[in-house]
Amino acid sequence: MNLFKKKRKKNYPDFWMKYEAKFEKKASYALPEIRFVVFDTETTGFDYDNDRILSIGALSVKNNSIHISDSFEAFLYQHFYHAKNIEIHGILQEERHERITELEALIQFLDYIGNSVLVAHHAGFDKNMINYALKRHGMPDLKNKFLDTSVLYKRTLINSPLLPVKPQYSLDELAEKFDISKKDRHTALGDAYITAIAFMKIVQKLKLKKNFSAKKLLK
């Protein structure tokens, strides 16, 4: 009980206030009305403190439709540059994509996602990557609800002693299971696309289970 150390309300920049304001209205729980933003980040590595985001790709899914015009793709300037990552991501520093700063990318991303439900494969990683970037610019964490396709996928598996459930399912495995082409794999938007299709198929499977509700899904 420390009444005097009451959290001081910070003065956040306009873009953050605008983003925050979008959460004031209560979100809908009708599945066809929910805007899901499926996203993926490509990074220089797995260390939240030292590694940086190379690119962010995101698509919106609403009522089982992806509108390509409502998608997001940003490539960031790189100060941290690990040669070993080129192999995986194929993003070369000199490549032709137009680049923006980390802050600019965050501003655009926040504007794009709004209060949508965020979906990613192994979402914890992408979430942290964004949150650490926000922190570097003095911003609090993302306020959105998160869904992780790797967790959701496990819920679709049949409960059978004959089927050992693995602790992890990679995006490649999901792509194979759901017959999704692995073209553009390891680009942020390409991976986001695979995740989005897998996500729609997973939700469809979950819907058939008893006691399914959108509210529960988002819990």
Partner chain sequence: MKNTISARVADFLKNYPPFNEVDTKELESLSEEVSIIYKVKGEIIFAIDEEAHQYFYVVHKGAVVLTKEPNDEVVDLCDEGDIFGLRPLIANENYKIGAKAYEETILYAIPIIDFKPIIKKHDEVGTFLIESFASNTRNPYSNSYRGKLYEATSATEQNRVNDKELLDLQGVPYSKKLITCSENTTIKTIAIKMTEKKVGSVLVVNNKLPVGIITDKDLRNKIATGLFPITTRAKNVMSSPVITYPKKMTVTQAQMAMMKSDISHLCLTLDGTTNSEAVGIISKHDIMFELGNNPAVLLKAIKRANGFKKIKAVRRRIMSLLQGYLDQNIPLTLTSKIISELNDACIKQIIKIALNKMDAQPPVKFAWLAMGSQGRSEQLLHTDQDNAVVFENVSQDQLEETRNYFLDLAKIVTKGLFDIGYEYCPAEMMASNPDWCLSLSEWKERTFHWITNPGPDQVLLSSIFFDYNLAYGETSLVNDLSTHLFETTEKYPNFFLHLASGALQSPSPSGFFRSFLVEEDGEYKDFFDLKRRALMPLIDGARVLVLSHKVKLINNTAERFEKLAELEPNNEELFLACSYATKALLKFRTKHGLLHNDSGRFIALTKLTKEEKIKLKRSFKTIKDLQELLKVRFKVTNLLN
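Pass me the form predicted on its own as well; I've looked at the form predicted together with its partner chain already.
Below: the lone chain, stripped of partners and molecules.
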């Protein structure tokens, strides 16, 4: 047996190879040049194996501005719903939206995000939902760097006995803290918008801290 035999590279579809090729160029650490994509997923529940994505919403942020014309929204065909989530998200208003398959949504999402830095609130959940969907279609995990606004927000706080830093902060708490309208809360694009505003305000606060750098932000 040849222990040094190279592992054969899998042949992935063109859409994945096109996405992967965008990471061959070295990333910039100049903050105004970084394209952040702030995104959110609405899902049938919280089980990565059994629940499914209902919609994905995303906005691009560059140089501390939201580029509304550079946004992404996809509604997916699904046949499985939890009654509780229908009540929260109003997701059964499906006749209002054109629906696409999970694979088509992933193809479009990968094309939209490219090698951007991805931002989400409680990012681990959204990242895993996308990665589990990719896995169902034989694809590897996302290659992008991720930032979590729930983690970044805590870096702006000063811990004190009178006002201790909490382990978690909800998106509603950030919206109230930064006086952001919650008009479209519980839609993927609406939550992505709230997260994007909160993200920009958090970064402005972090920039005031000593030794701030984009490289440290992305660590």
